[in-house]
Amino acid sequence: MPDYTPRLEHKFSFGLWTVSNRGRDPFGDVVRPALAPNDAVAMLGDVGAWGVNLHDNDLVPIDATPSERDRIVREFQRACTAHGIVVPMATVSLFYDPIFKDGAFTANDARVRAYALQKTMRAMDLGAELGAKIFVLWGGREGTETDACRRPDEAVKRLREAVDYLCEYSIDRAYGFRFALEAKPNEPRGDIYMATTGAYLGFIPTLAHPEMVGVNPEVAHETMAGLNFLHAVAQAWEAGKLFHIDLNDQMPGRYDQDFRFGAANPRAAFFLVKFLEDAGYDGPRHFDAHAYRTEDYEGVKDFARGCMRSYLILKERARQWNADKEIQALVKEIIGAGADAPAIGKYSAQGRDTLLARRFDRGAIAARGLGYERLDQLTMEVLMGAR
C-alpha cells in the first residue's frame, strides 16, 4: 500500500493567509476566530507540513511599532523551531491597505509608489530574518478599471524601475533573493496588467537583473481564465524560471476559487503533478488555496492534509502510468512515429539541402491514427485507479 504520509522531503507549504483563513466572502462575515500566527505554525506542524509562508502583514501588524516588530519575530521564529517549520518564501502586502487603491508600484500618484517600495524593502528584512530565499510579487491592484487613468505602457514602466531598485536592494543587503511574480487576469481589479505567465516571461528579459527573478504560477489565475496552467507552468520550466509555484484548484470562468488541490479537476491536476516530478521540480509545493467556509479549524485541517494527500495521491498515480507496459508502449509507437524523417537540428547548408530534397506522402501521414483516445482512457484508468 503506498504510504500517503507527508515528509520533510515533499516541501509542502501553506501559507498564514491560508490555513489563518477566516471564511469571509463579499457575502458573509467570518466563520471562525482568529488564529494567531504562532498557532498557525502549531497547526502546520501537527499536519506534517514542512514550511510556512506569509506577508508581512500576516506576521506583523502595519502600524507596529519597531519593538512591537521584533517581540512578534522572536517569537514566530520560536514557534517554528518548536514545530519544525521552515520559512521558505515571503511576499508582502501591496493590496490590502487602502493606500493601494490605484496600485502600488503602478499607481498615478508618486507618494504611493515610493511607499510601496519602501514596505516592499522591510517586508524583505523581515524575509530574510526569518530564512526565507524566496521572495513573491503579486500585483493584487497593479491594474485599472478605466484605462483612461494611465497608459499600460507607463504601468509597464513604473513595475520595470520597481522590481530593479528591489533586485538592487536585494544585492546591497547581500539577501539572496529570487524574486517570483505571480500573475492574475482580474480580481480585485477590473484588469491586472500582467495577467498571465506569460506576459511576465515576456516581462523579465527587460529587467536589469533578469537572472534574479522568475515566476510563480498559480493554478487558480490561469485557470480562471479558461487557461491550461499546466502549459504556463510548462514554459516558466523550459525557460529556467519556475521559482516557486502556488497549488490550490479551480473552476474555468469563476471568481478566484482558491479550493483545495485537486478539488475541482483532479485530471488537470494529475497532469500537473506528473510534470513537476518527471521535469524534478525541486523547489516548494506551495498550497495557496482555502478551507471551505462551512468548516472550523477541525476542517481546516482536514483541508491542509488533503491538499498534501492529493498531491501524494497523483504522484503515485504518475508513477503507475510511467511504468504502465501498455501505455509506455503507445507512448514510444507514438513518439517514433516518422523517425526517417530527415533531422532538423541546427540549420546547416547540408541539412537545408537534404530537406529541401525530400518529398512527404501528405496522404499517407495525414490518413494514419494517432491513437491518442485509447492513451486517454489508459490516463483515465489509472487516475480512476482501474489499472
Second form
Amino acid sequence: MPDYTPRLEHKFSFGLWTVSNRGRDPFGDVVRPALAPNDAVAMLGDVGAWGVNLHDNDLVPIDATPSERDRIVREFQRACTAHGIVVPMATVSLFYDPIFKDGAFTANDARVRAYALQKTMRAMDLGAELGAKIFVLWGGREGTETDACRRPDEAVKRLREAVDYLCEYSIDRAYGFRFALEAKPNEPRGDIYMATTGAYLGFIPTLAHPEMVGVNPEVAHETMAGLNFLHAVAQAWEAGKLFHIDLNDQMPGRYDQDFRFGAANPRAAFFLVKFLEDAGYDGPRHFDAHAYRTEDYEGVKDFARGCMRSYLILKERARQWNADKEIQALVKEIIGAGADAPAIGKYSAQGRDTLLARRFDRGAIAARGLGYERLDQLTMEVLMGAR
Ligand code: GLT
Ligand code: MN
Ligand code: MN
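Condition change, the form predicted alone to the form predicted in complex with 5-thio-alpha-D-glucopyranose:
Let's see the whole complex now, leading with the same chain.
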C-alpha cells in the first residue's frame, strides 16, 4: 500500500485565510467561530502541512499600532517554530478595505494608488521578517463594472508603475522577493484586468525587472474563464515563470468555488500533478481553497488532509502511468510517428530547399489512426484504480 502521509519535503502550504475561512458568503453569515492565526498554525502542524502563507491583515489588523504589530508577529513566529511551520509566501490585501472599492494600483484616485503601494511595502516588510521569499500579488479589485471610468490601457500602465516600484523596494531592502502575479477573470469586480495567466505572461516582459516577476496561476481562476489550467501552467513553466501555484478545484461557469483540490475534476487534477512532478517543479504546493460551509473545524481538518492526500494519490497514479508498459509503448509509437520527415530545426538555405522539395502523402498520413481513445481509456483506468 503506497504511503500517502504528507511530509515536509512535499512542500504543502495553506493560506492562513483558507483554514480560517468562516464560511461567510454573499447570502449568509459566518458558520464557524474565529480561528486565531496561532491556532491555525497549530492545526496546520497537526495535519502535516509544511507552510503557511498570509496576507498582511490575516495576521496584523489594519489599524494595529506598531507595538501591537510587533507583539503579534513575535507570537506568530513562536507558534510557527513550535509547530514546525514555515512561511514561504506573503501577500497583501488590496481588496477588503473599502478604500479599495475602485481598485488599488489602478484606482483613479492617486491617494488610493499611493496608499496601496505603502501598504504593500509594509506587507513586504512583514513577509521578509517571517522569512518569505515569494510575494503574491492578486489584483482582486483591479477592474471595472463600467469601462466608462478609465481607459483599460491606463490601468496597465499604472499596474506596471506599481510593480516596477515594488521590485525596486525589494532590491533596496535586499529582501530577495520573487513576485508572483495571480490572474482571475471576474469576481469580486465585474471584470478584472489581467484576466488570465497568459495576460500576465504578456505583461511581465514589459517590466523594468522581468526576472523578478512570475505568475501564481490558480486552478479555479483559469477554470472560471473556461480555460485549460494545465496549458497555462505549462506555458508559465516553459517560460521559467511558474513562481508559485494555487491548487483548488472549480466547476466551469460557476462562482469562485475554491473547492478541495481534486474535488471537482480529478482528471484535470491528475494531468496537473503529473505535469508538476514530471517537470520537476520544486516550489510550494499551495492550497488556496476552503472547506464547505457545512463543516466545523474537524471538517476543516478533513478538508486540509484531503487536499494533500489527493495530491499524493494523484502523484502515485502519475508514477504508475509512467511505469505502465502498455501506456509507454503507445506513447512511444505516437511520439515516434513520422521519423522520416525532413528535420526542421534552425533555418538554413539547405534545409529550406529540402523542405520545399519534399512531397508529402497527405492521404496516407491523414488515414492513420492515432490511438488516443485507447491511450485515454488506459489513462482513466490508471486514474480509477483499475490497472
Ligand atoms: C483570495 C483570492 C485568492 C488569492 C488570495 C491572495 S486572496 O482568497 O480568492 O485567489 O490567491 O491574495
Ligand atoms: Mn488564489
Ligand atoms: Mn479563488
